[in-house]
Structure formats: C-alpha cells, structure tokens
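Only one chain comes next, encoded as structure tokens, the form predicted alone.
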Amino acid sequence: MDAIVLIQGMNILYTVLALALVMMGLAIVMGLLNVLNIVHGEFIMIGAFTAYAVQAAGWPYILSVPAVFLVCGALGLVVERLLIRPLRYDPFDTLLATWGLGLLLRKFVEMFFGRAFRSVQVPLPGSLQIAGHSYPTYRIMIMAISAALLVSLVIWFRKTRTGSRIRAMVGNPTLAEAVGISTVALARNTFVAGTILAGFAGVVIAPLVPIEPQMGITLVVNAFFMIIIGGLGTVVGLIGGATMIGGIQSAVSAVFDPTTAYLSILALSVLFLWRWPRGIFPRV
C-alpha cells in the first residue's frame, strides 16, 4: 500500500510540474501582455517536432534545446512584429488572429511531416530508487527542470530590473513610456520569451507523448483551464492552477479513467467561470 501511495504521489507531482512547464509561456504572454495566444499549443508542437527532427538527423538530443531557441525565437519575433503588434495587443483581435495562425502552422507541419504519429526516444532511460521504489529518471528530470524554471521566473520577475520594468509597463504603459521605458521592445521581448518557453516545453515533453500536428490543441485547452482556475498574471496562480488541474487529472484517472478526469476538469472550470471568474489567485 505504501508503494502505491508513493508512486501515485510522485505521479501527481509530475503531472502538476509538467503542466506548469507547458503553461508557463502562455501565462507570461496572457498575464503580462493580455494577449489571448491561441497559437501557444502550436509553438509547443513545433518544439516537439524540432526534437524529433534533431533526433532523426542522428544528432545528440541536447541540441534540441538551442535548436528550438532559434526556431521558436525567430517565429516569435515574426509573429509579434507582423501579427500581434499591428493589432495593438487587443485581446479579441489577437485571439482570432492567433487561432487562424494555429491552423496555418498545423498545415505547414502536416506538409513537411505528414499526419502520422511520431515518437522520440527517451534521452535518460531507466529508473531511480526513491524510498526503495523505482521511478522513471526522465520524469524526475522534468520535475526538476519545471521547479527550477518556476523559481527562476519568480526571482526574475520580482528581483531584476527587467522585471520591474515589465511591472511598470503592465501597471501603466503611458507612464512607463514617459520615464524612458521602451514598452514596444519590452512587449516584443516578453512575447518572444513566452514563445521560446512554449517550444522548450515541447522539447522536454516530446519523449513522453505522441507527436503529431494536432497535439497542441489538447495542451492549450488544459493550459486555459489552469488559467481559469489559478488566476491570470501571477506565479502563484500558475502553480495553483497547475496543482488543481494536475492533481485532479492524475487522481481521477487513477481511480476511474482519463475521460472522467477530463470531464471533472471541465466541470470545475465551468464552476470557476460562474462563481470565481478571476480565479483563486488573480493579479490585483
């Protein structure tokens, strides 16, 4: 019984941290720029296909990280300059525009890779012993990466000069411009950072999920569920939403099945939209 409790607890922790990793880029773009970035799931998908392409070429898997930084960084620059900025970061307009861009990106990926499912070999096979029980090494690495990124995000946002400028831009863009802060460059860099984080999440989860052009749709739906529950624009909301969604998803799937878990999350999200539309930890 102790083994079952330990492994289930590790599975819940893994699900929470993996969802936080997937959601991080979207939380930055939506929370700080107020952009409803529907194409976030496609950026994750492109990250996963980048990992597949690197491994298919026979290169070391670690090269997927600089490769996705280049690919998604360049894509983020182009999307921000040609699509998001001309729409003046309007939430509704960017929602429609990124939804259309998502369709276009999926078709491009289908054109180059087809619709078949692809897979990536796990770069760290095997298991580690935790309290006398085995747990996959790569899952532990994902948990460590996600936790490190969350801590780094908090420190960066709260303690650095760039974080202070972003808070000023979010609070009062006109005043921020008046004191010499380039809000255009800051918004651009923030959007690109969110795009790169999405691509990096795709690289990290690629060995554990089926890779195909439609994979981003489910991921971005779960991310929006987390934002609805956790709240928009705070790291605490990011962690809270990931904890509730990940915990419920893992626990209900273990007792019943994944479909029941998804319906439970959907019902909870509807309840929050009705009773607490700003989530548990909204930005004040």
The other form holds:
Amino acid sequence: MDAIVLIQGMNILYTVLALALVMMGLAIVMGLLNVLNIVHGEFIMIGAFTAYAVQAAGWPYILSVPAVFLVCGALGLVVERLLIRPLRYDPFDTLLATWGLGLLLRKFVEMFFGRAFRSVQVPLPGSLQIAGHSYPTYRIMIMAISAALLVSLVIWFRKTRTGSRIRAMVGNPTLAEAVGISTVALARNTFVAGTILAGFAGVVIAPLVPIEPQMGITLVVNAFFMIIIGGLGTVVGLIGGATMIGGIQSAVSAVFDPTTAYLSILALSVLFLWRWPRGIFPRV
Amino acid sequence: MAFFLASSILLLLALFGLPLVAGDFWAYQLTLYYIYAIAALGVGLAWGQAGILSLGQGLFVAIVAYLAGYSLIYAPFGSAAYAGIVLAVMIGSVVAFIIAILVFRGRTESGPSFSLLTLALALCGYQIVGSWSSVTGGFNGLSNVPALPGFGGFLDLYYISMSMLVLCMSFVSWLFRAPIGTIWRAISENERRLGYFGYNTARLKSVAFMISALLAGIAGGLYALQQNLVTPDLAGFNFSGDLVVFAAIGGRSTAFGPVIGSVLVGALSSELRDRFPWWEIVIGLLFILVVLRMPGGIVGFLSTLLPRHRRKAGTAEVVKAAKRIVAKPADIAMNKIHCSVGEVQILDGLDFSTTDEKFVCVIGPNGAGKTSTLNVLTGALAKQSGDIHIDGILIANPTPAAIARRGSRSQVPDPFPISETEPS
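Next up, the form predicted together with the partner chain. The previous block was the form predicted alone.
So here's everything in the complex, that chain up top.
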C-alpha cells in the first residue's frame, strides 16, 4: 500500500512539475505581456527538434541547451520584432498572428525533418532508489529542473531589479517609461526569455515524448487552459494552475482513464472561461 | 447594376458548367470545398461583423453532421430524411445560441476568452465523439451514411452544394446590408456604447453566433451526405483552424471572401501540398500578412484596387433602437450602494438622489468615486448591493441596455484614448 501511495504521489508531483516546466514560458509571455502566444507549442517543438538534431550530429545531449538558447532566442527576437511589436502586444491580434506563425513553423520543420516520429535517447537512464522504491532518474532530474526554475522565477520576479522593472511596466507602462524604463526593450527581452524557456522545456521533455511537427498543438492548448484556470500573471497562479490540472489529470487517470481525465480538464477550462475568465489567482 | 447582373449570371453559368468541363474528380473536390466555404462563411460573418471569432466552429459542423448522419441511417426514406437534416441543423443553431447567450450575458468584453472557450468546447466534442465508440463509431467515424432519396450521384451533390452556397452567400450579403449588420459592426467597434443606446448587445451577438452556427450546420449536413462518413476530425483543432484561415485570407468582411478563401486556398492546397511542400508555408505567410497588414483579406485587397467596387459602408439606415427617449428629467435614487473591484472598496453605502427637475453637478477630488457612481448608475460597473430607482421604478438588473431604456445614458465613450495605444 505504501509503495503505491509513494509512487502515485511521485507521479502526481512529476506531472505537476513537468506541466509547470512546459507552461512557464507561456505564463510569462501571456501573464506579463498579454500576448496570447499560441506559437509557444511550436517553440517547444523546435526545442525538441534541436535536441534531436544535436543527437543526430553525434554531439552530447547537454549541448542542446546552448543550441536551443541560440535557436529559440534568435527566433524570439525575430518574432517579437516582426509580429508582436507591430501588433502592439494586443491579445487578440497576437493570438491570430501566432496561430499563423504556428502553421508556418510546423510546415517548415516538416520540410526539413518529415512527418515521422523521432526520438531522443534518455540522457540519464536507470533509476534511483527512493525509500526502497525505484524511480526513473531522468524524471527526478526533470522535477529538480522545474522546481529550481520555479524558485528562481519567483526570486527573479520579486527580488531583482529587472523583476521590479517588469512589474512597473506591467502595472503602468506610461509611468514606467516616464521614470526611465525602456519598456520596448524590456518587453522584447521578456518575450525572448519566454521563447527560450519554451525551447528549453522542449529540450528537457524531448527524451520522453515522440518528436514530430504537430507535437506542440496539444501542449500549447493544455498550457493555455492551465494558465486560464490558474490566473494570469502570477507565479502562484502558474503553480496553482499546474497543480490543479496536473493533480486532476493524474488522479482521474488513475481512477478512470486518460480520456476522462482530459475531458474533465477541458470541462473545467470551459467552466473557468465562462464564469471566471481571470482565473483562481488573478493579478490585482 | 447591369454589370453586376451580367457578372452574376456569368458566374452562375460558370458554376453550373464547371463540373461538365473539369471532370468528375474536380466536381467531387469542389463540392467538398463549397461545403467548407459555407462553414467559413459563418466564421467570417461572426468574426467580420460582430467581432466574435470562433476557434471551434468545427464543433457545430460536427454536431449537425453526426445528427444528420444518424437520421439518414435510421430514417433514410422520403420526407423523413429531409426533416431529419433540417432538425439537425436547427439543433446545432440552438446549441450555439444557448452557449453564446450564457457567455455573453453580463459581460461586455468580447476578447479572446470566447475564442478559447469555443476551442475548448470543440476539443471536448472531439474527445467525447472519439471515445464514445459504441454510439459514434469512435475515431473511425460514422460510416455508410446513405444518400438523400432522389439524389444519388456526386454531380447531384455538386449542384445541391452549389445552390446552398449561393443561397447562403445571398443571405449573408443581405445581412451585411440589413440594419442588423450595421449594428453588429457597431458592436464590434464599441460594445459598451451600443449598450448605452439601449441595444441588448449580448442577445445581438448571440444571434450572430447562432447564424454562423446555422451555416456551419448546413455545411455539416451536406458533408455527411457528400462523404457518406462523419469522423471526429470535424471537431478537431485543424479543421476549425482551416475555417479561420479560409475566412481570414479570403476576407472576412465580405460574403465573397470566405468562399474565395475556401475554394482558392483549400482546394488549391489539397492539390499542391504534396507536389510543392512550400505551398503551405506560403499560406501561413499570407495569413500572417492578413493579420498584420490587410484585414480585408484577398477580397478586401482587390476591392481597394477597384474603386468602383468599393461598398458604401454604413449607409444602411439604423433600425429604431429602444423607444425614442424624450429628454425629461428623471428622478434618480440610489440607496446604500456598495461597489468594490477586487479588494478595493469604491462605494461604501452610497445614498444619492436627484429630484425636482434640477441640474445636478457632482464634484469631488480624484478617486472620490464620481465616475464609479455614474458607472454604477448606467450599469457599466456591477454593484454588490443596494438598489437603484429611476422615476420610482426599481431597476432590478442594471445592464447598460436596461438602464438606457429607462432614460439614463452615459456620454463618456473613453476619456483617456491614449491608454489604448500603449503596449501593456
């Protein structure tokens, strides 16, 4: 009995943290900049393909991390300059423009890599012993990475100069500009940070999922709903949304089946979009 | 006018003759894209007119396609077959209306949350239909849907779909010119203001969404007939996305746009995507270009090249709104109004009344709650408790429209236009 509880608990924790990792970049871009960045899923996909390309070139897995910083960073800069900024960070217009961009990137990757499923080898195979039970090492690694990122995000947002500048910009862009904060550059950097985080999440999850050009769609749709349920623009909302969705997904999957779990998440999203479009933990 | 008639007749003749010239395969393909065009027309109507973008329009295509498929399987004979399809289309529209009115009631912003909600609903539908295989045939779909009695071959279906498309286009272009079209466009410009004019904007928007679902439903019924097969993919992410792309690239603010989008982008894509992999990249670029630079799409772009085709926008006479309000002084009484937003208490037990035909000025320092008082009075800001009487009549549910009908009206459209142009 103990073993089942422990393993189930670990599974739920893993689901929650993996979800938080996947949605973190979107939470920043959507919560702080109001950009409904539906191309987030494609950035994750590109991150995963970067890991695949690094492996195909015969380089060690860890090199995908600097590679994805370059690829997704450059992509983020270009997208911000050509799409997001001309649309003045408007939620509705950016949703449409990034929808089109998603279409474009999926086809682009498809031209290079084809539609076949690819895979990346797990960099840390084997398992660790936790209280006498074994648990896959790489999963524990993902949990650690996600938790570390979440903590540093909170500290970065609450304690650093950049964090307080961003809060100033989100609160009142005109005043922030008036006290000498370059909101254009700050918004650009924040957006690029979000795309790099998305690409990084793609690198991290690459060994565990089938990699193909369409993989981003489901991820991004779920991440959207999570952020909506959790509430925009707060770290508590991010964790809350991930916990709620991750918890429900694991619990309902364990009791019923994954389809029912997915359905209940969708139903919950519909309920929130209908009654509480600002989520559980809205930014005041 | 003569030009318009002549070109319409030529176009109709071309549509009639096309399958005879182009051959069976193209007749079959074009039928499919005419059907998609009907659904895209609905997306364009709700989006281009009322400003409601549905990212899950495929749901209504799917609902009607399944219902029509069932009714054809179980009652394939005589008038029952037709009645079944009509009933299915009606059910789809009613479902859409109920969803829309539930969401729009008591909410004036039509931002992206409705779009995401339609997407979530469509994905729900996809999952339910896909996993409920005992009834729906699961992901393999509902197969062997029989043909309509009396209409067997795909040439028949070509003509049925074409006629339906022409009919739907005429209906939609009539709506564009009708007073309701003007009001929809006004709502998408400034919904709050229309509320102050006494229009029930929630209901008007829901009607727009219902009509767009009606078109989706017609497409769904035709789809079941043409394909003899209904699969959950109709409710999937990609199909709804395609409809949005068709409407956007073709041009969402005309009746021709979505149709041209479907036939040109859709039918050409199905031909070219295998031979030229970059074709769909071109489509993606075109879509982004539409969002960035030419909201009118292809048709809008072409009509700027041909000035004589430019429509006289907004010439339709506006219907009589609420009953004409004669400026008579109203007795206003607000009792114990409590209003707070988030954690901020704005009005705490406010009592305010005007009587005796006096001109009232409200003076106070910044943040005193002058505007909030007016906003509560006009229904723009929800109060938590207290009541409002106008001319002694209790206003139970103060929406802007309800209060405007009683004679109170805010004339402050937006005092700080600069706040809209700043990135946030």
